[in-house]
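Encoded as structure tokens, the following chain is the form predicted on its own, with no partner shown.
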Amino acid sequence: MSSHTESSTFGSLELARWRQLPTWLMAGGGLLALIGAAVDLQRFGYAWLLAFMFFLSLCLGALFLVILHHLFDAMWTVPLRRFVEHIACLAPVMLALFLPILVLAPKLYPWMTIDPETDHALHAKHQFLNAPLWYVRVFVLFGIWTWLAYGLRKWSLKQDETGAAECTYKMRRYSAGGIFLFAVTLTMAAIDWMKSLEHQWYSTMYGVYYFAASVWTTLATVYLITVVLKHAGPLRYVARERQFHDTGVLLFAFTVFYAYIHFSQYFLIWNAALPEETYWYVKRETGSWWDIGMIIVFGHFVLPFLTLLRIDAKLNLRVMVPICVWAWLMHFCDLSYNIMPVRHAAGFPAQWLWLDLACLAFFGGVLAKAFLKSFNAHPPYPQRDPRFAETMEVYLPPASSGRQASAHGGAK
């Protein structure tokens, strides 16, 4: 089958009673933004930043997860590929959605009004931040992402034309040095767009602990959309028990990986009891910030931990599709959780949760309009990849083997 033809059969979400819903998220979240922002701009500032730190790491966890395919070879994940590759482009909309974070930065980040020679900490790390060179980051990072987002789906739609070994080895080489490039990157955004909102605090797993956490809500957005395509149509001969359940494997695996960084910054901080490191942490246990603390122990932790220790569980669409949703509300917990405790001290802002909720609306509608428009403009999966017939459990006997038999009846 052609890749037109995989494309046209397949590629297409025929979803009607869903097909108007990312423009209802755009309008209504859109419009509440804008009230939210004639009410109050600096609070509307926060409420973006943290929308757009939550789908930024869907979009970098996609990006691992594709280049973790290529570096180990992966085969189970063959089916899922295209549309990962599709969520990791999404980089480009993510920068001109960063737009008002660029206006607002000076009300949002209180370093960049902050002379450096009155304030110790930030005369410390001045060289590294200060505001024309945190610009002139947010260009580069955006730049790196999308070259190895794009690279990556560019020899991979290739593969499908031609089925070439050399696109294989193109984004294997692309993996190798992508993996590098991506843990530089990711850790300068968490530190540039998020830790420095309190510049003085001192962390050196940071980009690790929002790797993790990003990587844990990825998975469970890609368990949640593979059945949404299995169930639609797309992907219903190609994603298979085996693709459920190894992704439920590794949702496990992130998600005491995640509990683990998260624990050992805690411990560390309290351990060596500097003011400089403890600070942060005190402040998330003033006032209702300690029962979000709470709840991302027991709820990002403890329940996900505890429901996917059954092997079973991990194929059992009632017991994943709510443990995914409730993974994009702890990662919404975590992110408030650090974000926000820089204008709301006292507690978290209960009553600004409608303006959260606005600016993810509209980041949600605006990035699956996008999405859409990728996965309805190619092949759902790869159609040539080497390993799609293993994925599938067909035995393609070596074109080797049938010479030989072929010279051997010769004989006869």
Contents of the next structure:
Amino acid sequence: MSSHTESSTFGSLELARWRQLPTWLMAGGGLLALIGAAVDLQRFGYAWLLAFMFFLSLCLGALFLVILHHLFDAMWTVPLRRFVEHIACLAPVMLALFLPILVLAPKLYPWMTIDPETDHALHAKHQFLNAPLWYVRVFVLFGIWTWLAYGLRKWSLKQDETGAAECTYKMRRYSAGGIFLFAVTLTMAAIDWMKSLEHQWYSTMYGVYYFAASVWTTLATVYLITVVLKHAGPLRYVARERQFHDTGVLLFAFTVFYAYIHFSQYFLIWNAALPEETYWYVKRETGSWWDIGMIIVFGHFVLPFLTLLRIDAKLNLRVMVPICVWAWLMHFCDLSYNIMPVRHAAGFPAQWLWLDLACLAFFGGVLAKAFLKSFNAHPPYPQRDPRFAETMEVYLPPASSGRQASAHGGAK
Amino acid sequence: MNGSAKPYGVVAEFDTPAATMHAAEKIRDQGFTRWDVFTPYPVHGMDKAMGLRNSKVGWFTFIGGVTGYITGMVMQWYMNAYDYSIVVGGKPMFSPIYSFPPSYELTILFGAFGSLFGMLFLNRLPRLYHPLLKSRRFASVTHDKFFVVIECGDPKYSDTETRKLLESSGSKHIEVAEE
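Could you please show the structure of the form predicted in complex with the partner chain, as a counterpart to the form predicted on its own just displayed?
Next comes the full complex, this chain leading.
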């Protein structure tokens, strides 16, 4: 394997030592998760849901970045696009990992076992929020994500071989329609799987709130993966200052965007002070949930905002690597803040942290294996993308330019 | 030429961006501080060739933004909670939550002021007159010529050496601009 020999010659980062890590995460996490399931099936379900939503963030965030690349005809994302495509293509694996939630749904979502005739909020929402439709939507959503992600990657891989412009046009077509499908499906996923945990609640910002947090976490992950792939070899010559700087800038933008969205949600609910809306936050200002809320305000926004504010911070790995890892921690807190108060009204369930982490580890292990498998099976970056030369700051005169110039001269 | 006029700097004309870039690299490596490059359009990589650091405008923006945020918060506290307190919508007299959107707007406004006025200050603008505008040849900088100007006020400047340096870097035409 050429990438392996490269990494051993250039490798400033020894990766061979970590080769078994996904297997260990999968085995260890899986075992602990099984113990958790035996101890308390419902609590296991919530831990699993948290881990699922965490990695769904990466999967959908990656799909969004690929779509974004084609919509803006971006240049700087070309070297990063391939591994982001692979992350987006984890959608079918995510469907397999959704299985426990599918089975445990009636235990996790109180509305599934309530008679809508006895609950006004549920009755009002019953057209959308009913069990059969919920199950159907699971498959529709995963179907759409898989179709989009695989379609985009199929043409991208085809371009590696043919170099045809047609592939770019196809990918653009997927993206142009895909962005609408993406917006609708992500919103539904956020509503179905997280927001409906408390079915009485109203918030029109919930979908975009999950979106902002997802893309933020994805950008941090993309930055870290780029660092690893650059030092390990595959992206050594193609991931340059520009790629790191611009990923950092986008991360900074989404730091602000997330805060803007979350504040807007809180502010509107606080200002209107309607009981059917405020109860959601009142619950989350109880006990140690208050502290988690403060951690989100200062750790999800203020700290990364001030750290990323300076232009040179985005290129400084000593700043960026800790911030990106920190972003994972913050996203975990954020999801816990959204999911866990349903089960733990008194405060953050520190005594169950082991189960949450076990599920996260299991997901991480499984998805890392799936990711590495597709990463190793294909070229590490788009080989014949029409924007590639430009990205590498190489000027190639168009093949037909000479002929065209003479034709113009002749016409004069 | 009017002999009594004070010289402003040497103006060297170039035909191509590449030649200008190489000249800029040479001048940068010699350690000149008061000099500039003029081109008809932005030339990528010129900032590096000139050894320019990041602009300091960001600091003006930041200080402007912080001032705006504090102004917004203090203003609303003073008006709603201190000077003439009125209960609105059952909300507290002062709360950072409702005060945030206006403070945020003021952060942006003052930040923009900071950027604009910081940029004008650092560029020493507005300025009604510039010595280079007296040069006839220099007018072609808006068309197809590239110029490197080294000011006489530069500590490294010398009448003969600087001219030689510019000649050796391939300038086709060198003249002295007057104040």
